[in-house]
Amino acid sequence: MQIRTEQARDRAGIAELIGAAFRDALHKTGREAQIVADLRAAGALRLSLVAEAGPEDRAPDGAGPGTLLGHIAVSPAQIGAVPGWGLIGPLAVRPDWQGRGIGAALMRAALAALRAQPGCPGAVLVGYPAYYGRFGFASFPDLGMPGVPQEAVMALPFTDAAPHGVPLHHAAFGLDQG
């Protein structure tokens, strides 16, 4: 498996694997792949990566080398008032390459991505502890969002500072900034 950013060539592609990876998950949207390609022709879309199977990568459905197996977006965002946080989401996996680590492949190569952008305070998303905290995303008691549960909203800050706020996101995700 590679991973890398994404071309424009794999565009339809991602909107696919999106859509499948979302198609029975308990917390969709069903706008999942509308938000990273409303993301992407805003231009805000601060990295867009792609997992893509290799040579040694063979599944039951015959996906062989060049598939997409997994895509992670991650936008610009605020929490309080420091700029320059990464939300990561979504984050998706194709459902018959799920739990053989794709998905922690990308995020550790978005948090690696965003841990050298200079500025960069730390990336914040909307998700599962029991998933995400094992990357070290965390909830604070001064973060939260109104209507998502407090334990939903997690932060892995780059530095000793405590995230404190309500994260500010892109509109392309459709939510009521409160």
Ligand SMILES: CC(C)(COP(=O)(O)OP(=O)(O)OC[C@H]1O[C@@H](n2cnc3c(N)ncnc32)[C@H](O)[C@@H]1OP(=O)(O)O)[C@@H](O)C(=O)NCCC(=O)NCCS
The other form holds:
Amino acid sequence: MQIRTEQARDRAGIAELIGAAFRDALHKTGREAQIVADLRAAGALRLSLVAEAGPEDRAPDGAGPGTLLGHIAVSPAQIGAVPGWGLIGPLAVRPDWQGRGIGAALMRAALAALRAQPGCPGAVLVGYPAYYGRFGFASFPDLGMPGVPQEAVMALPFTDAAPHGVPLHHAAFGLDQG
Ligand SMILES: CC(C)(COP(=O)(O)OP(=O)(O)OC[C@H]1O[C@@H](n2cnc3c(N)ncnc32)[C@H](O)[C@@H]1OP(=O)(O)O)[C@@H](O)C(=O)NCCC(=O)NCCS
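Next up, the form predicted together with the ligand, please; the one we just looked at was the form predicted on its own.
Everything in the complex follows now, all chains and molecules, and the chain you saw is the first one.
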């Protein structure tokens, strides 16, 4: 399995894989693939990484070398007065391939890429605390979004400055900006 930046030829495969990953997910909007397409169309896909099966990766679901197994999107966000945060999500792993570290590998690659971007204050996301806590994401007293459980709004600051405010995200997410 290798992680690389998306290419134009990956677009249909990314949409298909996101649809499959979220089909049985506990929390979903059904719009996850469309969000990525809209971010891309708006030039707001700051990072779009795919996990691609290598020669050693074969599975009963028909996946083989070249199959896209996972995807992570990062778009720009502002928290309070601070721009430049990387908003992580959606993160998707093909159902038969979940639980093998592909999500973790995509997350680590995205975080490494964001850390390498000068002036990036950190990463932020809305998701499962039990999963994202392992990467260093945490909730903060002054970080939140209206209508979203406080513990699900998590950030990983790259400096000592704690995030204050509401993460303002791209309109492609179709959420109330509060
Ligand atoms: C969530 C997801 C991206 C994780 O990717 P993955 O490759 O399966 O995860 P990894 O192999 O890196 O990690 C597996 C660990 O994550 C945990 N995990 C997976 N989904 C979880 C969830 N919803 N809540 C808490 N923990 C979760 C597993 O229990 C496992 O824990 P362990 O290491 O203690 O055994 C993947 O399961 C997925 O695509 N789910 C459907 C879509 C989704 O819900 N995306 C996240 C919201 S944006």
